[in-house]
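So this first bit is one chain, no partners, the form predicted on its own, shown in structure tokens.
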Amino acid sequence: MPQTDYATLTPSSPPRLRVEGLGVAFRVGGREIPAVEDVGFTLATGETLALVGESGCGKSVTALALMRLLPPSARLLGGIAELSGVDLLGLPEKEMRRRRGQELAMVFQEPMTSFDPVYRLGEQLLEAIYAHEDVSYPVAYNRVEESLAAVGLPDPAGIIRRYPHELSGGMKQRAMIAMALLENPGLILCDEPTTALDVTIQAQIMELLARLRDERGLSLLFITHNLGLVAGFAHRVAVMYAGSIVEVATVEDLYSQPSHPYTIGLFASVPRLEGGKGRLVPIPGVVPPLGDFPPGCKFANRCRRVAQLCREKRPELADLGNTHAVACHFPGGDDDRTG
């Protein structure tokens, strides 16, 4: 199969965001252990790309690398991340600090801990504006009010005066989205934004994000481990396993024709309501520890269709056609191979 040209995986030309060859490693006990390897994808204007995978697979590290907010123990190994043609990974820190908020922003996973508990909410949102612009207080205050109203929070003037602990989890997450929107960025990275919320509030946040995306032409990178959130929200899905992307497809193609054995296993392990008697089929084995990946395919020790080639050669993400790509020597099908 031909090697994938990442730029062909979305209909947009050029894409708003193009990531290629992204790698991140962590220093642990004197060793440098890779956590993200050769990650690449594109994201069109107005598009939502869902980055899906189990905990620890590198989804959040990928987002933090794009924001240039990696912890001190992490090191960027290489790659490019072009936002509107500018490589974020090569920018001086001062210039990157300017672009955070103005061109790209991030909604973090835990709304309960995303705000400083000792400052009123309005002070924190105002600070986000003052970090980028020299504007008067009335101008900044009006923008904060407008942003809070845009995310559906009632009584924005009252919200501004409240402390974070006075807001519910759903209200805090809406406020976090309002903060991300203050400088009108074109790209928002959403890192598990509904994880700590109950299902009713989850649905409201998803509807809010979809509405803002459509109204403002936002590009969204939506990070989640929940396949159930993806179907009615994202345009495309990138499935991540052990630090690498193993499949990229439109939502329709991924749900109707998953091709990587890991993706197929994810769908088989999702609870279903119909009939009430369906058995979950777990993926056998465990994810290899970071820094101890096999020489071939990272999924080989858990794959029901593994062959000797899989143990010897790591597959590259290759194009199956129709914007569908997979990193597997034997994609699709149900036949078992042993070796």
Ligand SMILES: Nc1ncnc2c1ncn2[C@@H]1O[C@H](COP(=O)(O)OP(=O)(O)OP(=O)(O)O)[C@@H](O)[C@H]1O
Contents of the next structure:
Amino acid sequence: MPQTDYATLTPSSPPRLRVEGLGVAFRVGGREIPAVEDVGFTLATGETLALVGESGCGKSVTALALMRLLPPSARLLGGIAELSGVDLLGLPEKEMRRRRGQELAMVFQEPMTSFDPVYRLGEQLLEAIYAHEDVSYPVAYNRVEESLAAVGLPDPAGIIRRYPHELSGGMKQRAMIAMALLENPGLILCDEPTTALDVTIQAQIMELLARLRDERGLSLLFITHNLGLVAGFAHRVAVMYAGSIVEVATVEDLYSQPSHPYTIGLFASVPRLEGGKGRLVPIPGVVPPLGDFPPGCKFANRCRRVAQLCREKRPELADLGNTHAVACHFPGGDDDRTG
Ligand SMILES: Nc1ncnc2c1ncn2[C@@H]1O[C@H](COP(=O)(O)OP(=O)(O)OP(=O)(O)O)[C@@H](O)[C@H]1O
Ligand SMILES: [Mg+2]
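Can I get the form predicted together with the named molecule as well, since the one above is the form predicted on its own?
Time for the whole complex; same chain goes first.
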């Protein structure tokens, strides 16, 4: 799989995307329940950041907040999301609509929900161009054809005439990526783009995303609950737990020195080919319910290292050096520490 050389990225230059203090709550039965709290990260040009965590931890809500596509019951509690220096969260809706597609686009897990079943694919891709640009039909048509060819779909002219249900899952996901690329945005948010696909097709889509990223210098936020997909694809990983980022590091550092007890637990619960031991160790306990977060660390009730401090004070994401940050009062690989 093609890899961007992380050394050629310039972390010292301003990142393409800078998210800070992002918070989102949902109104449920008269109560406001936080789903994402104080989430922050950066994404350089050409870089891939994987956002990893269990179901319900806030990955999709984070991406939807950046796209400004949260459902009406959601409320933005605060934060900034600067794309090339402009805070998306503060933009008037009209300005945001222009940027959606042109500067950032999202690829969803289930392309069927993104395409309208009653229109041919060509019409939907053309519409996506016309929403942004006043171009002639031949210009738009050529762009659609080029985009379908760029994602490796054979016979783009034939695809243009087809309805979404006439394509296989993998082809639909390619068409979805082609639609995201139509206006040549610099940032693509991929929300579990391969989860609904079988393993062979999944690998092909990952390869396609890596190639497009490397050819076009795309920044990718790659959301997955599957840690196994991350190595060899992402440059850095942010691990989310119960609405917060608990650890962020390069893939190499995260795999060799996971430092948050939750990350360590995640690795222990992933089946591995190497190592031979093969025993899966699920993390005991359950995620605290939204709206019922403890005052201290949200992972305290499941943590083998929990100490009094952990129950009293929420740990902040602190830099361990080398761009490896962890939100834990007692970080490190020694999982037997009891505090
Ligand atoms: N429309 C909504 N109304 C109320 N709560 C919601 C809504 N959408 C999401 N949530 C809550 O916000 C939390 C985060 O949801 P989110 O969809 O971001 O999780 P996720 O990490 O993407 O999970 P998954 O891996 O299952 O996709 C969840 O606990 C969910 O219950
Ligand atoms: Mg999700």
